[in-house]
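The form predicted alone is given below as one chain in C-alpha cells.
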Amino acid sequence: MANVAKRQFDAVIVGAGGAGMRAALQLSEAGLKTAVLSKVFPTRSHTVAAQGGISASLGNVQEDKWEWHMYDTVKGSDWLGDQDAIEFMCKTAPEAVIELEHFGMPFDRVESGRIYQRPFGGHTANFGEKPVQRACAAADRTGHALLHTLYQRNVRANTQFFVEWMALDLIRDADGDVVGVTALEMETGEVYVLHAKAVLFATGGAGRIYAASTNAFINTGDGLGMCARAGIPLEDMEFWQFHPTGVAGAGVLITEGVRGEGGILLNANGERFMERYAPTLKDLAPRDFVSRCMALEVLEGRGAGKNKDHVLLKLDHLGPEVINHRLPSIREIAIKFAGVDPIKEPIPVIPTTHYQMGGIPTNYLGEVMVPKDGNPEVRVNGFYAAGECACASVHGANRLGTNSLLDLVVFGKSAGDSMIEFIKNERPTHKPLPENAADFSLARIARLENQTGGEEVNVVREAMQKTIQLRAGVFRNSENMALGVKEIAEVAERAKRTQIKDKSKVWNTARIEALELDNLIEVAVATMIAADARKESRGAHSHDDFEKRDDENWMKHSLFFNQERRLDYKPVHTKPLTVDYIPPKERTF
C-alpha cells in the first residue's frame, strides 16, 4: 500500500446532498476536521431535484399535530416503518424546518409572513379524516433552495469539500470496524486512502437500476455497492417507489405539488378516475396507491394518447397566476419535455421509478446496525448512514411525499450528533489502517485496465435496466420475478467482465461509469432476490399472486447479504419512543 497517498480526517462523509451536508455542518461546527466527497459539485447533488416541499406539522395554514404526521407516515409505510424512528422524525420536523428558515432558506410565505404550506399525498388531519396543508415549500424548487442553503452554511463552517471524487470501497479492520474509505480523484485518476475516526454514507438512491427513472445519472447506488462488497447487508431492497407523475416518454419528474395545488388526473374519457379508487383523498392518496390506479386505467384501455399508454394531469383550471407563481419549473418542464403548455392543456404522465425505500440498515441515530451472534441489530463501530441510501426505516414499504427532504435534515443532523459523541467518547484517536487497505480497490481498477474479450459497460447496464424494468415494476408476479432472479444473475456475471477502451488517467469517464455499474449491479441483484421472496402485497411491492398484506408472516424487514446471495429478516420496531403503538389496519383513502 506504500504507493497510495493517505489523508487523515476526524470524519469523512460520502455524498454532498441534503443528508451529507446537514451532517457535515454538525461536525464542522463542532470543530472536527471534516471531509465531504462528492462526484459532482455539491449544489448539483440530486437533492436539487426535489420539488414539492418538506413536511412539518407547523400548522401555519390549518391545525396540525406531529401525532397526525406520525400516523400518516406509519400508514403510508404500510406498517413496515419503524415506529421509534417515525416518531423521532415527525416530532423533530417543526424544529428542523424552522432551523432551515433561520439558516436563510427562502420559503414561500402566507399572508401572516409564516412559511407557506400546501396539501400533499397521504398527509391528513385527525388520523386520516381529510387532507392537511403540511408541505413547506419554496415554489416548486424546494430541494434547490434547501441544497443551496446548506452549502452556504458549510462554506461558512469551513467544511472541506472534495469535489469530483468518487468513493470506491469501505475500509474495515479485523474487528469489522470502519476506519475510512478509498477514493478516486477523477481529475488525476489517482486512488487515495482517506483515514477517518468515523465515516458517514449519504450517497443517495440507485434509481438508475431501472430503464425509466426520475433519478439523475449520478444516482448509481454507490454507498449500497460499497456496503454489499464490505459484507454489510442491504435492507428492504424490494421496495421501490414509482412516482405517479413522470413525464410520459421522458421520465422527468412532475411534482405531486401540482396535485397539492389542485391539479387532477384524468383518463382518456376525461374522467377524474381517482374519485373511484380513493373517495376521501382522491388525487392526494399515497404514491404507491395512485401509481397502481394509473397503471390499471392504462391496462384497462382508458389510457390517453395515440398509443393509449399514459394518463393526463390537468392544471389549466388553476389559472396562470397560480401556475407561474407556485409551479414555475413545472411549466418549464412540461413545455420542454412534453411539448405542452400546462396553462392551456394537460401534461401526459405515467408512473416512473423515483425513490428507494430500502438501503443501508440504520437506527434513528444514524448508526449502521447489522445482525451478529443472534442479535438482529448490532452497531458497526465508526459507520453511519443517512438520507435515501439509509433505511432507518421511516418509509417502510412506501414513502409519503415531502418526507424525503425531512428525512435528509433530521437524520443528517442526528447522524452528525452521533458521530461527534462517538469521536469524543469512543474513538478520540485514529484506529490503525489494515496493511492492505487499498488493495481491494486497486485490484478492481486493475481488472478494468487489463480486461480483454469483455463487454461494453453500456451494453451490460442496458441489460440490467431492461431486466429490472420488466421484472420489478408497478405490478409483480411470481413467474415474472423468478425469471428476473435468473436473468439478473446472468447480467451480474457479465458485469464481472466489463471492458473499457479508454485507459487514460485524467478525467476518464469510461472508468467511472464502469465503477458505477459495479455498484448498480449489487443493488439490482438485491432488489430482484428480495422482491421474489416476499409473498405478499405491501406498499410499493404489489404482488398479483398474493394480493393481500400478510402481517403474520411478512411484517418484517428483509436483509440481503451479497456474499452468499442470501436473505435474512429482522423484526419491525413496533415500540415508539413515547406514544402508543399504532396497530396495523387496512389502508383505505
Contents of the next structure:
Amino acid sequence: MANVAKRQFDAVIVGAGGAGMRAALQLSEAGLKTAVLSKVFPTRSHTVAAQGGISASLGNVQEDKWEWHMYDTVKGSDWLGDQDAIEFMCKTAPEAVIELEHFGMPFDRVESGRIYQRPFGGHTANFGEKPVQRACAAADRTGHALLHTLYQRNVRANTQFFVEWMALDLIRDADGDVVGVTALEMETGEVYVLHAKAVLFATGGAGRIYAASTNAFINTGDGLGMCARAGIPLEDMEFWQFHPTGVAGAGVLITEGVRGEGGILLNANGERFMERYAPTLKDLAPRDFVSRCMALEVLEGRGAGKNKDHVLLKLDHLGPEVINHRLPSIREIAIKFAGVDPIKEPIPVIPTTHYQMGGIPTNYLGEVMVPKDGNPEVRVNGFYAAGECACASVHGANRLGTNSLLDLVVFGKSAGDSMIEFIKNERPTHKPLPENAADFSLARIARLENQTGGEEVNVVREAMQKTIQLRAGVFRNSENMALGVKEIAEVAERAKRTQIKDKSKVWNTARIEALELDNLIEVAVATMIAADARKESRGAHSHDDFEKRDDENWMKHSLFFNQERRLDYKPVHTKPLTVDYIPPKERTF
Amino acid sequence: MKMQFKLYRYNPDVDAKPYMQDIEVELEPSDKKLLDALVRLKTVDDSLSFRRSCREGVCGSDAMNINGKNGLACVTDIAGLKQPVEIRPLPGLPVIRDLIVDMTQFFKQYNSIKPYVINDTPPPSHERLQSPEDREELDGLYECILCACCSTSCPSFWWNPDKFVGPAGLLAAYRFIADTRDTATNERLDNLEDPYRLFRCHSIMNCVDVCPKHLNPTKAIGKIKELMVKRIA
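Given the form predicted alone above, produce the structure of the same protein in the form predicted together with the partner chain.
Every component of the complex follows; first up is the chain already shown.
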C-alpha cells in the first residue's frame, strides 16, 4: 500500500447529525473505541435546521396511540414503506422522545409540565378520522434543540470526534465485508485509512442534486456516493420530497408547523384552496399531496405575485403572541429571506426539494442489506446506515413531517445496538484490511490533481442541478424523464473530468467540492434512472402518463447498481412485527 | 452589479504571511446575501476558503468579520454594505487559512462548563416535569448556534482565551443553571468561581451587539454573578 497512515477503532461513524450522534452515544457508553467523522463541527450538521417537531404518540394534549401513528406513516408512504420498520419506529417513538427529554432537550411544555405537541401534516387520530397533536416541539427550533442536546450528551460521554474530516471511500475486503473507510483530514489534506470492526454511515441526504432545495451546502450524499462506488445499490432513489413551503426564490424552509399552528395557504384569489382538495385535513394533508395542489394552482393560473409563480402562506391571523412564542424563527426567516413580516403579511412559498426518501438499503436494525444469490436481502457484514442516508424503509414514497427526526434517534440507537452486538459476538478482532485499501481513493485524488482540459466543478454541478430540477420535479412524464436520463449521463461523463486550480493541501475547499460532486452525481444518475423506470404514480413520484398507483406491478422497492447502471427490485415488507398488515387503499384526505 | 471586496487571504502552503486582496465580482440578481457573493467569488478564484453550510443562520459556520463587525455571511444583506467590503477571519483565534480560524480554544471553553443537564436522581418513566413558566427561563439561552461571533468580539476573550470562558460558554453555563431539571447549580458556580473564568467579563457588551441570534450573554453573566453573590451572603 502507498504511504498512508492507518488508525484503528472498534467503530467508525461517518456523520455527526442526529443519527450519527445518537449511535455514537450508544457506542461510547458501551465503552467501545469509536471515531465519529464529520465534514463540519457536529452542531453544524443539517439536523440543526429541522424546525417543526419530532413525532411520538405521547398523548399529552389529545388521546393518541402508536398504532394510529403507524397507520398514518404507512398511508403517508403510499404503501411503499416496510411495515415491520414502521411498526418498530412508531412503537419506539414515545420512549425515544422521553429519552431526549431526559438528556436535557428543551422541549416546550403544556400546563401539566409535559412536552408540548402540535398538529402536523398527515397526523391523525383513529386511523385518519381527524387531526391529532403528535409533533413534540421546541418552538420552531426542534432540530437545533435535538442536535445540540445530542452533542452535549456526547461531550459527557467523551465521544471522540474527528471534526472536519471527509470520508472518501468504503473499504470492502474480498468477501465483500466492510472493514473501514478512507478519509481526508481537511486541515492537512492528508488521507488516512480508518480500520474498524463496524462502520456506520449517517451522512444525511443529497438534496443538493437539485437547483432549488432547502438543504445545506454539505448535503451532498457522501454516503450514497461511497456506496455506489463500492457496489452497494441505492434504494428508492426516485422518491424525493418537495416540501410545500420553501420561501419563493430563496428555498429556505418554512416549517409545516406554521400550518400546524393554524396557518393557511391562499392562491392569488385569496382562496384557501386546500379545502377543495382535502376536505378533512385541508392544509395539513401530507406533503406530496399539498405540493401537487400548490403546483396545480400555479399551473392553472392562480399563482400569486407579478409572475403568478407562488402561493401565499398566511399566518397573521394567529396573532403576534403565537407567532413570537411558537414560531419565532419563522418570523426571522420570513423577514430576512422573503422581506415580509408574517405578523402583517403572508409569506410567498413554493414546493422545494427537501428530503430524500430513498438511500442505502437497511432493515430496522440498521444493518445494510443487499441482494445476493437470489435472496433480496443479505447483510453486508460490518456495515450499518441510519438517518436520511438510509432507507429502512419507513418513509416509503413520501415522508410525514416530524418522522425524520424520529427516524434519526430510533434508528441511530438501533444501529448502535446492532454494532455493539456484532462487535461482541461476530467480530471481536479486526478483520484484516485488503492490501490496496487506500489505492482507489488515492487514485481519485491523483486524477483531480493531474487533470488537464477539464471543466470547473461549479459549472458541472450547475448542469447537474438544472437537469434534475427540470427532469425530476413535482410533476414528471415519460418524455421529460427519458431526456433527463440522457442528459444526466452526459453530465456524469463531464464530472469524470472536473478540474481545480487550487492544488494546495491545507483546507482546500475546491478539492472538497470536487470530491462532493463525485458523490452528488452518483445520486443524480440513480434518481433519474429509477424515476424514468417507475411507470406509476406513488407518493412523491407523480407521473403524468401513469396517474394511478399500480400495486400489482409496482408495489416494490427499486435498487439501483451504479457501476452497471442496472435496476433491480425487491418486495415491500408487508408483515409488521406484531400487528396486522395494513392493506393498501386509495389515499384521500 | 459589480461588487468590490477587500479580503483577508492567507494560505500557509504558498504565502509567507497574510495579505489583503482587492477583488471585484459580477453578481447575479439572485445574489442577496454576503454568502451568495462569497460563493460567486469562489467561482472566480477557487482557492478562496471559508466555512459555510445551512445558509439560513442556524448552523453557525460562516461567522466572519464584516466591515469591522462580526456576523454571519448568510444573513448579512449585500445591499447596504459599504464597499469595498472588508472581510477578515474572526479576530483573536489562530487563522488556518483565509477566513477559516482554529476554534479549538472556543470549544474547549464551551466544554469546560459541562454543557449537559446533570441530575443524579433516576429519571421517571415519563418526562421530568417542567412548567411552561420554568421552561421559559431557557428562552434566550438555548438558541445559541456556537458561531463564536460573541467570544471573538470580546476583548477579555482576546487577552485570555485559555482562562476566560467567554460569552458563549457562560451563556451555556447559565442555560444549565436556569434549567429546573439540573441539580448541579452549586457545582457549576464552583466551576466558575475564579478570577478569570467568569469575572473577566467587564460588561463591554460587544457580545450582545454582534450576536446574530439576538441573545444577551452579558445578561446571563450578570445572573451568574448575582447567584455567586447570593451564595456568599
